[in-house]
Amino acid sequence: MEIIVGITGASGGPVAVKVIESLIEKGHEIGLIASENGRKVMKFETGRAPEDYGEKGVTIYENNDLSSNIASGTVPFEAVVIVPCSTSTLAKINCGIADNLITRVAAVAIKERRRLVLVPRETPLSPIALKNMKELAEIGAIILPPMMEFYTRPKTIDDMVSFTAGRILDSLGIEHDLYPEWRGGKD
């Protein structure tokens, strides 16, 4: 079954990228929607365009095409991956607004109580932002903001984005390499 992957406009293209990156490696189906502004500023910070990816097997559904077939519940899809997950997309998700394809395709997750990872990407977290984030969680949605860690000991920019990245992967139940696994502070 497909995992749905939606870029909105906040900043964090390099986390989506590593993302999809690693399922298309592991042999999962990928649906990819970008928002406008989710294809600019991945453009802008990581040089790549979603619309790529078409190229290595990954299905690419347009955002304003509220007709495609995973706007349906009656289509089976894995899971749905918001990464980055804009505060707007957040709000929208949060009150049943499905004005396009990503924000839909969050709506048809939780009905039929399919997986919802939601990565928002924004600091300082607004009272509007964090009750978003409260409400979503208590309806089973999992809110995973890219949070730095040091236990790791990353080295690179890199290695900061695999580890949000290998969490993500986690929250999917999807092995991965992409950070060591805690040893209890034992090297």
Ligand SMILES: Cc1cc2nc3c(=O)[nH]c(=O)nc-3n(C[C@H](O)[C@H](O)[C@H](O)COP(=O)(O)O)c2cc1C
Given for the second form:
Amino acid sequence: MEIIVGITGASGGPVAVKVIESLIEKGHEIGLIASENGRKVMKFETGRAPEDYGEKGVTIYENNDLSSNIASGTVPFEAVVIVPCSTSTLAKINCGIADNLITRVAAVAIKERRRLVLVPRETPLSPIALKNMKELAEIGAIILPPMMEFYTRPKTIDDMVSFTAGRILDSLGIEHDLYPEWRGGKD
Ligand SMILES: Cc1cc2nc3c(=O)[nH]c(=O)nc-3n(C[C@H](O)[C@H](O)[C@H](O)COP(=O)(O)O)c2cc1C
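With the form predicted alone done, generate the form predicted in complex with the named molecule in the same format.
Complete assembly follows, chain above in first position.
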């Protein structure tokens, strides 16, 4: 079953790329949707476009195509991951606004009780964004902001990106070797 990846206009293109490439590598079926600003920020931060993955077997959906099959709850998909998730899209999802395919698949995931993983990126976080994250977490969404960590002793930006991508795959129940397991500080 398809994992739907939504890319919105927050910073975090490299994390989206790492997640998509890891899912491809593991043979998962992927549907990709990017908002207009998601495309722009992704291009700026990574030089990539969603269509680049069309050649690798990923289904590319148009964000304005609300008649797409995945806009309907009758069509099963495994999960929705919005990475990165802008505070604007976060707010829309929490209000039940489904005005594009990304917000619509999130609404479908909520109503059909399917897995919804949001990777919001903003700093500092406003009380509005915090309220939206709290309310969505309370109805079962996984709120997984890209947080810096140092206990895996990252040496490169790619190490840090891989950690967040790995945590996203964890939230989908997918095995990976994107970051080393914590070994109790024994090495
Ligand atoms: C270069 C760039 C970086 C941005 N970074 C963020 C960000 O980190 N977080 C955020 O919430 N919005 C960010 N924005 C603003 C969003 O792109 C903007 O609110 C947009 O309307 C979001 O729409 P979307 O959710 O449909 O993509 C950024 C915009 C640009 C141009």
